[in-house]
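The chain below stands alone and is given as structure tokens, in the form predicted alone.
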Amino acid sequence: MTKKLLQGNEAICLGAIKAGMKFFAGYPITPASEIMHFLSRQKDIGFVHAEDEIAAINMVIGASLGGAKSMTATSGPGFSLKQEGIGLAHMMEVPVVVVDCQRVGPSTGMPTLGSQGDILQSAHGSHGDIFPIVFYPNSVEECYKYTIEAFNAAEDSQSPVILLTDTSTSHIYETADTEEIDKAAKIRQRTLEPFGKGTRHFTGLAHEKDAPKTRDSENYKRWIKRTKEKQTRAANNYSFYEYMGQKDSDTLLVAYGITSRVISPLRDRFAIFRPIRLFPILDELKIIAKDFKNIVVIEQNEGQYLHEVEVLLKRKIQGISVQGGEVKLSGIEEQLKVLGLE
């Protein structure tokens, strides 16, 4: 028997260690605090209880520049504070992993209840144009697996990668066969030279190679084009999703995280598409959606992913918003009836 009883947050920690993480910095915040608690007891990584979330993101950037695979973890309020640092890491092309265990917001919100309110923030939170890779697991085993993939994608893209969870996914206990996942896992090694070696210049300013260029608009256009192409190439190696077809239905339900698990009993009546790589948004969804008359996005927010899907599909789609920290199948079924979908 190789299965272990793990909490979602514990699985994230074990996945990070498996991926080669050597430094963690964070600040306690519900529902992410178990990640700090677990990693503080590990003797083979560098660990810092930072004074705040801003310090934590900058510490992991510095550690990554120094040659260590690095991670930080937080919830919505802390994720907001980290956005300037995340933008800095995008400009400097620094691989780090940022875990956001979402709770009801804005501000302090409802700290002990879950939400999916940081979807747009994960993709567009920084000022300026960024093209982040964002993963969202829905089980303890997936927390382990996609933490490893988040580190791989960070190294592949040389950029921050976001791993989203919610209170339910972070706090649920399930058995997970991590050894079985390890058999298929491929760990991408660090290739970026550490700070102090080579000639690479690190700056948050617009630049070209090792020289800041803050008044050269043509250079900035070249940088944006190169960065977007680099992120797209890297993301294409991580096109993770789950599709459960239903030939007798003309309706496709789209859901992610804990919400996708709640609606799983509906797979006998509807087709279900679950994006695991939320961003860049999957082209596979565009292909699959062509076969369905109705598209319904079900999420714990006021339609954040719905609007992204509408842009992708270039058609009007429907949404069901589940708010207040609870996701109930009965309530979702009632709203499907209101939409005329039985």
Contents of the next structure:
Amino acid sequence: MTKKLLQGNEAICLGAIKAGMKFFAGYPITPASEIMHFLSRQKDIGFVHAEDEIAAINMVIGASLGGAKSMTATSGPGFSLKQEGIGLAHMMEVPVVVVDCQRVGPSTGMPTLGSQGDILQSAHGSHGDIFPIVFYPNSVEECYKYTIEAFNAAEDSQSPVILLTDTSTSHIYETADTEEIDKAAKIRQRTLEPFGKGTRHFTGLAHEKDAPKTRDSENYKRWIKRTKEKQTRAANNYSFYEYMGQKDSDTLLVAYGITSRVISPLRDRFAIFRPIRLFPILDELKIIAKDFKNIVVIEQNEGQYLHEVEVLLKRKIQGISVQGGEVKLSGIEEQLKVLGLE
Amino acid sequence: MTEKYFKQELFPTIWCAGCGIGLAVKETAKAFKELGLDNNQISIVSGIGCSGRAAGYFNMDTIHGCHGRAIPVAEGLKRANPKLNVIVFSGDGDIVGIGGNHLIHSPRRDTDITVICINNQTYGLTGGQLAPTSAEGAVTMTSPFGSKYHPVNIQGLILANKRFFYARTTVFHIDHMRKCIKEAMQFKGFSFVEIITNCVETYGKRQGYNNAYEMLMDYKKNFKMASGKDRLEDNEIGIVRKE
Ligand SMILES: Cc1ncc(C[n+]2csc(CCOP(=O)(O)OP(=O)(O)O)c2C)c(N)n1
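Form predicted alone done; form predicted together with the partner chain now:
After this comes the whole thing, all chains and molecules, with the earlier chain placed first.
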């Protein structure tokens, strides 16, 4: 056992290197910049400080097709700019990892404070229907572990995988035992042949095999069905979550990322479900939720995941929105009282 | 003789009768042949537009990405796979319009790719709107009273770099076009070939041309071959380079 003191963003870099990442492109933005800083110093990794986030996502798509496991990292404003590229990678079935370290608000918001406002964007941010796999670690050790898994899931699904964090999870320094994680870690090898070997045509147009099919409705319907099945099948190998606390309580709290850590003292009184794979939403939650009268989703946004959970459970549930970049246990306890759940 | 470079089963192409893009595609393939390149030594990356559909007809690993983003995709591909000859083949709207930022920065990094830019002075695929390359006075779908703007200076953008390769040619001058493409591909670093191309349907007819022939005859009449120059005049075709 060797514990190292690491920052969340550093752990993401180390996880990516462990997973075999060979190319990174990014554009500076708080609170993601440390990822660029760290990777710019690695000699055996292709690195580009791109002209903008659009260039960065498109470079990692090209590099992935060229044969390199690839990643880009950003925060909200850059994540918005990357959405078209994420849709392209999804349509062309190119494995890439996109890290979004969430900060507060639409537009420039509050750059140095953390938030969880990009939950729906991570799954539905690109136009058209896409079905990305999304992970959200809540500690430095998990940043390492789930970056490796994000690369694995990208290979498994041949699609872009999103790794969410928040300012706190990205910036926190903690000790992490990466060697212990390495012992259990499986690294998925590439299946996509690098360019220069075939006659494949990767296109963002609807297509069948190597030819665009721009007016064939039946082909598109087949594509949607196949893609959805492929994503679900791959995601099922990565059904990560944590279920803890007072399982005989009548209330289940649902929280993820830094919020799940802030509420962890409540496990003496409540049951807590923490999804680590946020999307596709975990079916396991459906089974667990059956045993509870009250379900409360606690998150730093206006109820984004609450909505997804409601759709999954097909019942009315409650939510606590923590806004403004400050997440305090006392404030959440007060809100629980207002809901009559103390 | 260039058959092996094409997926002929996909012909006929989507391009209109009289369109010049096919001429540029064919000369590109001939350049491959003359350089002795195998299919698996080359990749074509396109953006979106009529010109952007070119990638799909080449019989090799190819990419048809987002509008304006062919250059960064090609840059990532080249960095991951340095042995490949990576060629961007796309339109002026794609490369100089929406993708203009990448045209400043990828040459600054001297990325070793060749950009073949089909300059038909309009957004062809979307029906002929004003492009940054459209002539002053050009009547288009979004400049019904004639463009008020001077066209973008592509040569100037490329020549702003420390090292550069810039060629201008037209689809009338096919041997010259092939020479430009070949030399661009042999240049170590970022190389750019601007091919003046006739889009008779969505641009030419609105400027008073009746058919592709008239447009090609104008290229013949108006463009003078230049060599050994530091900078091409607007009515010149040729190559300017700095190692
Ligand atoms: C982000 C985005 N904006 C707009 C479009 C619509 N669009 C498709 S092609 C095109 C213009 C193409 O012009 P150009 O690159 O000059 O190619 P051409 O068709 O003339 O060969 C536009 C605006 C798009 N596909 N994506």
